[in-house]
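Only one chain comes next, encoded as structure tokens, the form predicted on its own.
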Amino acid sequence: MTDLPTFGAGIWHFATYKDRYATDGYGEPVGLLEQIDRAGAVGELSVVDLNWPFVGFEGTTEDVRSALTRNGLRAVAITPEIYTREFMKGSLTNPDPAVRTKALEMLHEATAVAQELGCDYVKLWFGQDGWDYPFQVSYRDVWQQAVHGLRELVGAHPDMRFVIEYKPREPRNKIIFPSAARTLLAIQEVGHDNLGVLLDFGHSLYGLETPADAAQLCIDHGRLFAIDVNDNYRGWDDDMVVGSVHLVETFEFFHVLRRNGWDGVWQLDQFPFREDPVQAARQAVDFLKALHRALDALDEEALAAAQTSHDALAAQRLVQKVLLTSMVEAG
């Protein structure tokens, strides 16, 4: 078997959650250090993605570093919260110049934290940057504001990587970076080599992309810097345990990564609202290990022949054989 990849998770995987129905939450609040301890209890994770600011945490960055170290973890990324109430009309595209300035200041501060913790990248998710109604915005203006803000940010930190996590909608009805293609277009306009894509498998499903195709597009442009994996029913960003719905498409996604020699972190972005978070992470990693074994066993020569002739049934037979065998071996 080839070497296993590095496994990671967003730290929010180990928090508790609220929604518009269970406004009191699906469990008791869990502090940042306890979330890190839960991530360490999985036993299979090497890195975590941390939100910033550290909401409700009164300690220091050194306290966070110590908690990571005692759990055998490293911070792979910082995700600044530029999607909270103060940014409800957008961060880099907010109509108020003072709010745009504040968003940029927060992003610079988040980058400093990422540098202090030795992170690989800063993750940018522009959930509030977009629009809800026809005629609400000038599309040219918001696009230029986003591109100019990104150019200022990433240009100021040439030694740090930044990734845009695209998503079609939620919380805005239309998010400014909804797809792989539009995100790549923005990155091209920004013009800095340290800006790339984080491809969230569930967002790609939700946006009615073929995730493997989106990954190939980003790789071909040299911009697939990171991935998050999960699952959903394609009608919403459910953030379910990876592989629980779209087994074959998940396998195809990782096959594209393997075929192109992409060797980044296999990172979980799951929200186990009603499930035990540690067990949900363990089960997800077990599944990903089974996929890894299946990739080793896949007859690449036969698959290439099937793809050359666009033989769907032959390709499916090959895939089903290795998937089912790998799942049985996983127990």
Given for the second form:
Number of protein chains: 4
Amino acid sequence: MTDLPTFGAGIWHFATYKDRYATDGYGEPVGLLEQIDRAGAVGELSVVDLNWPFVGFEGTTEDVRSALTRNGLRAVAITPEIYTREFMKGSLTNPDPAVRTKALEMLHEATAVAQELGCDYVKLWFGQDGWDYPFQVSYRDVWQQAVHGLRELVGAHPDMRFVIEYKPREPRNKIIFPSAARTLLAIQEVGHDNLGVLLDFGHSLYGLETPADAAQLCIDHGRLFAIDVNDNYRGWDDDMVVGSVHLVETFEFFHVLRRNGWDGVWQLDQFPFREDPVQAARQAVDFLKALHRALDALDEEALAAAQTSHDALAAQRLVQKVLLTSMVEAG
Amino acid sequence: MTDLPTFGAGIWHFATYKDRYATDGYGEPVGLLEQIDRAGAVGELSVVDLNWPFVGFEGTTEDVRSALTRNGLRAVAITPEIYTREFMKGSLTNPDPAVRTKALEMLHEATAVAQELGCDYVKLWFGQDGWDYPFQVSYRDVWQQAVHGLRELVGAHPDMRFVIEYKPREPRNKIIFPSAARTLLAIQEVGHDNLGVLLDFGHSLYGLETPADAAQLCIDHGRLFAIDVNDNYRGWDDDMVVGSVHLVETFEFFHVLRRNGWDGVWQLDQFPFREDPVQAARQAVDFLKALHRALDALDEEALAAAQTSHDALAAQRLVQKVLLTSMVEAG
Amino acid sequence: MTDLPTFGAGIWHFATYKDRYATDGYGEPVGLLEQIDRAGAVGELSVVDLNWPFVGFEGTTEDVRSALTRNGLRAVAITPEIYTREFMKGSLTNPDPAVRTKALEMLHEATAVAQELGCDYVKLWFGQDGWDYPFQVSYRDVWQQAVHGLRELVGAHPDMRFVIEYKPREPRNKIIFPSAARTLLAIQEVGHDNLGVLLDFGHSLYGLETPADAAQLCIDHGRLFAIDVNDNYRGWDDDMVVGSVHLVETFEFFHVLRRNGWDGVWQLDQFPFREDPVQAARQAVDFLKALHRALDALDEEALAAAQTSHDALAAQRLVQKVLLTSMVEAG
Amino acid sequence: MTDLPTFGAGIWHFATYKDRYATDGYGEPVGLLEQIDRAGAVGELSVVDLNWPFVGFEGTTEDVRSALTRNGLRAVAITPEIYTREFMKGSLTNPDPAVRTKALEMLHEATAVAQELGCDYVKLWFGQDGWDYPFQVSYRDVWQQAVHGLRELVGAHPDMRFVIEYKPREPRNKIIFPSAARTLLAIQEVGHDNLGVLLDFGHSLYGLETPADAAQLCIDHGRLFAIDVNDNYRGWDDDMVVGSVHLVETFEFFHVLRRNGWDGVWQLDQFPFREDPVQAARQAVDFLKALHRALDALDEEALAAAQTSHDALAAQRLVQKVLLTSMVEAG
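Previous: the form predicted on its own; requested now: the form predicted in complex with another copy of the chain:
Whole complex next, starting from this chain.
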């Protein structure tokens, strides 16, 4: 068997959530250190992606590092919260120049924290940058503001990597970076090598892409800096446990990664609203390990031949053979 | 011109909101009395639908009535909050019998409040009753629990009307009452005359129904007790301002209501996350008045003839003629 | 191992197809007898559903029976083609009364053929009965016409069963029987015991239903007369090979059937536009056999316990354990 | 009033159609010359886009030109039929190298016809280039084949423009050029100035884009060579009459075109399966003229101010004011 990949998770996986109905939250608030302890309790994770500012936590960055260390974890990334109330009409594309400045300042600070923690990248998720209604914005203006803001940010930190996590929508009805291709166009326009893509499997699926194809596109452009996995019903970003619905397409996604020698973190971005988060993470990793075994077992030569002739049925036989026996060892 | 309909709104239209990203909310919390004052400030509304328990409010039901009265408003309905943390795995279908009992108690109490305020109906919205994952529940069991719970509730209050507001999903990935037809089947099984449907235009649209057709179905079963309007992009319950996107289908919806002599409240269920709620309501009513004028102007005889021959183009001409001139008086 | 179910297929599985682009067809036309021989060549099928009139075939019903017999097949159903040019604006709901009469005549004749061939049911698929544009039809009128037509048809043949195959859309933008619940309402209104539902897994999935839940609903109403399986990407009726995408939900669907002791035909409704149809059917049956083995291996007691507490993760573990080992014997 | 735009249509608007159910077609076949006469009968069209080869027509290109001339029409484009049976597994990305060669030859010939007729561009629509099943193809290979084929084609004809009409799917479940951004990436890679985008409003809408935003993106890249309009329900390429559903977003689309000084043809790509095509075209143009009047009446300064502050409600008021009075002159 080939070596297992590094597994990771967004630290919010171990928090509790609110939505517009359960405004009192799906459980008591959970502080950052407790979230980290929960991540450690999974027993399978090596890295986590941390939201910043560290909500509900009064300590120092050093305290965070200690909590990580005692759980055998490392901070792989910082995700600055440029989508809270202050930024509800956008961060880098906010109509108010003062808020745009504020967003940039916060991104610079987050970058400093990422450097302090030795992170691999800063994750930029522009969930509030977009529009809700027809005619609400000048599309050219918001695009230009995004590109300029990004250029200023990533140009100022040549030693840190930044990733854009694209998503079609939510919370804005439309987000400025909805797809892999659109994000790559922005990255080109920004013109710096340290800006890439974080491909979230669920966002891709729900955005009508074929995730494996989107991954190949990003790889061919040299920009697949990171990935997240989860699952959904294709109509919304449900952030379900990976392996709940789209077994074949999740397998195909990791197959494209392996075929290209991509060796980054297999990272969870799940929202277990009503489930035990430690168990949800453990179960996801169990499934990912099954996929890893299935990749080892897959007849790559035969698959390549099937793909050369676009033979869907032959490819399916090869895939089912390894996928539907992938939990034998775990049985 | 025919008489204008009665306009109303869910009181939450005038609150602020949270979601899973802007956990600090899209604005400062707004208390119930202030929400009522905002509803009054619209200047066009006669009735409101009130959430219960009265969140962030220490006064009496009498205080609420006074606030309504001084704003020229009446409570048309009570919407019990059977979708907060306690009920995150369901109300009448919660796996825990104690929570099911608690939900019923709360519904009985809400009914008492509705009676005290002279409401027309209690609105039941089962947003947490459903499932998220394949294999999570026994579909027969949850259905039976819902039917039994409803029977107990509505059977105990023969003098009050109850409505089920159906919706395909959110917050649960799947909700037990996702469509008009499914809800009508439940109502039949419950077997009481005082249980009907609240048809939310946006829920219908987003659930792949034709809202006007769903309205006709509910009317033909004698169960269209109430309606809500708003708009969306057909992929989610965006709760946008009515008239933002689906002008023609909104018009068609009200056309079916008029054709059947349905004379209930034209009620707003909008979530103006980032907009001024008073202006959002005013603008919605302006659009609804334009639709009302268009209905007056529509050549019903010619339309009936076009529909008898399924002549889509003839019908479209008649509709555009009145819809695309409907704001002349308001111009 | 429990006994294998009976496998079947729509005979069109073995035809070639046209669409609005490849108007010259995805292959040479294939006559009915050749289609039957292909179905026989699969080596796994016991029954087929036959379109009628027998297109491109000059022989007698007796010739058809002979072809079936020599291939070890039986006609389980007749599907009258009430969706060709003549019926492009509807069959039982056509705006032209003469066409409505014609449709009924054709349905009566198809029923006679079904009786002659000893079929279990006549399948009614109202793909052209619906509407395309807002305001095109009177929804009440088309519904009443459908109910009256059905009553006349099924009332005239008390010894034959009829099934309505519901589908949200295609070829009409909206079809009058889009969902299980709506179809059950129609069946109630028709008022005859010999009218039921054919639940097509893909139609259900694509219509925002949970197929297993829809199956349970039809069973609880005593109306699940037949099922079809295939797969799709949830946005259209792709009619892909079963087991291509939704492995878990297909498994859940058959699990509900078994739990209820439903013992009908496991029938394929696939459109292998660009694939070898014999191989496509064989591969689908191989997957269905794997599901059957997984059902045998599933810990039903533990699953029932998980479902009683709505424990999604526990259910998922039990399911993955049997599903992801289901091809071991076939490996 | 500003000058009216040039109106045009795909000639297939005036044909009849087949689909996988009505395999006998939605009407008798209509020859090319008759289609042209029908286009002329609309009385509003100046240009048409012609499929090639000229199906069901034995005459010369000169005969076609004569038919166009006597109807006051010009051929604005040629659309080579690289999506019929021969190309059912792809044209430039077909797994069979001989078919890829055949496709290129056909495209070269089509270009010659376009030059002979004085067309503005050759339209490339890769409806069969893509995949249907997970694991069916190597995504890198099909992308490379597409780019190489395009480079060879457009490089050989520097004096002719070519456009890629992107679309998410149909007839393939996934098409290689599904979005504006993805198509722009391909165009960059091809590296020739004479290759651009044809933006079909319906494809954009149904592909989760905001059509006005997609138009702005293509314009900013200097590649919006042509547009098509129609309408749909956002879930499929219904090719309904423009103005049936998305009045506001169609208006917004043309608003972005005007704001940028884009002055190409306003072209119809409608499929009136069950409607009179001449009337369908006329009605579409009537609606487009109303939009044109509304653009003249729109308060651009006030709208720009609203957009600068992302004021959705202010923008909506301005839009409704002109859109809902746009048929007054036509009333």
